[in-house]
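Just the one chain here, laid out as structure tokens, in the form predicted on its own.
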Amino acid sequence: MEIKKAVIPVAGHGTRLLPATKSQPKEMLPVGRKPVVQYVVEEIEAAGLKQILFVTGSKKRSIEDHFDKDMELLKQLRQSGKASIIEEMKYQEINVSFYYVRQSEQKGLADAVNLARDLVENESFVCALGDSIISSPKSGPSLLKRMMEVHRKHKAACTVAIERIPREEVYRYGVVKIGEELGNGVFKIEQLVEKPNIEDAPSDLTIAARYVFSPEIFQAIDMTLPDKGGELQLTDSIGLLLKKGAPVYAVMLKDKERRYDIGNYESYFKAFVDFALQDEKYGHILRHYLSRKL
């Protein structure tokens, strides 16, 4: 069956990149010349999905301002001869269809993507976190496509994107611990853990901020008790499919893929260098401003 609705959970509050966002949500943050968020949705909408729903919270109004069609910007912007601009605005004329729900209290990943369940109904779908960036090279099937194609030929419960990282780093992220490699960078998964000590992460491989989910996801998202935190942890509900036998399979990011995790000062400052120096019309000028400043 063909793959058509995602998710993109943008609820979460972005402490960590306070006071920035204190009045906007972190996934509007610029990175070059776009805000995260509409990274990914055009990474989405170059996968051929069709319907996006947007699990939302308090202060995150502006992202579905961001994606309305604002016909009196674009009229003042006609009427002042700014053509290179409207040509930035495109995004607008996407090709997919929006929703929006709030998730009124912060109970978790498992909880957001809970919230999709009468829109994705009994279909598979991805889920896309809102503040992670995926740069893929322009040849070859995407992340996006090649997941749904495991997903799709594996008929699997769950397939996720998968990164190897510093293992210093792996207690942000859930961890993974693969089997044998079915070729192609596609791997069974046999454990996941939800942000371990160092000492007991089972790799340093880990969940790469994209998914896709056949219905039984919201059976185990049921079954998926709080962490010590009062939270429903994606993971944790990944975890039990695999407990009850479910497939569940892993895609392995390209040497060319990386991921931007824009969940801190770090991360997030790195993503708008990159991101600014690959500009076609500032690129250029950047580089030699940061010549000659370093």
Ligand code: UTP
Contents of the next structure:
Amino acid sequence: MEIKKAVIPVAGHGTRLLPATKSQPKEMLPVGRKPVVQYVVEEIEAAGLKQILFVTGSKKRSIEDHFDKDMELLKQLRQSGKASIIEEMKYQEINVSFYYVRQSEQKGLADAVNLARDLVENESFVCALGDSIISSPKSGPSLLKRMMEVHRKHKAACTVAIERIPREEVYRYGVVKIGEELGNGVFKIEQLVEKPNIEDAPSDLTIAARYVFSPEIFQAIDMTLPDKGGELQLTDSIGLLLKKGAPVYAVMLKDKERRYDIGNYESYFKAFVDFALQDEKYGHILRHYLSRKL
Ligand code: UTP
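Having seen the form predicted on its own, the form predicted together with the named molecule:
Full complex below, order starting with the chain above.
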């Protein structure tokens, strides 16, 4: 069956980005010209998905406002003849339907995904973290398209994106151990660990903020136990799928693809600089400014 639905969890508190996230969602922080979550929505639309469910929480209302068509503002821009700005606002005409469900208490990513149960029903679905951008070249099938194809072909219970990162950063992510390559950057997963100590990590390959799930994930979430902090970790739910012998696959990011995690200041700053340098209008000015300054 064709995959049509995507879930974007955006209910986290974003404590690592305080004070910037005291009263605004980290998913709405700008990277270049657009808020982080707009890149995520555009990536999902480009992969051909038609329905997006946001799992939101308190202080996340601006995400709904961002994707709501603001007719009053458009009218004003038209009247003042600001054609280039109207062009930038075209994202509002995106061809997907948005749905919202609220995670009233932050109980972890698996709990957030569980709230999608009613919308996705018996279908496989994509889950894309709202605080991570995947940048990729325009040519060739996108990461999400490759993941959906692998998921369908192997009748997987779960397919995750993975990337190799410097070993000293693995403690921030879910880390996987993979089997032999099945071709084209596709692997079967043998083991997963959430935020391991550097010395205990089974590899330097981490889950890169994109997942495809079959509805089986909901039974695994039901059986997932809270971690030390009381949260239900999605990596643990996937681990339970593996434990019962369900097929779990990984698709490696290609050389020119990159995951930008906006959840901590170091990678947020790097993302902002990279995207600002690519800006059509101001990129070359910033490049000149930075090279003089450095
Ligand atoms: P993080 O793991 O970065 O958690 O979430 P966080 O709570 O937002 O950040 P810190 O650790 O306090 O700094 C990854 C993505 O999953 C969502 C977040 O909004 C983010 O987009 N998330 C996380 C939820 O929707 N619900 C949760 O319970 C946890």
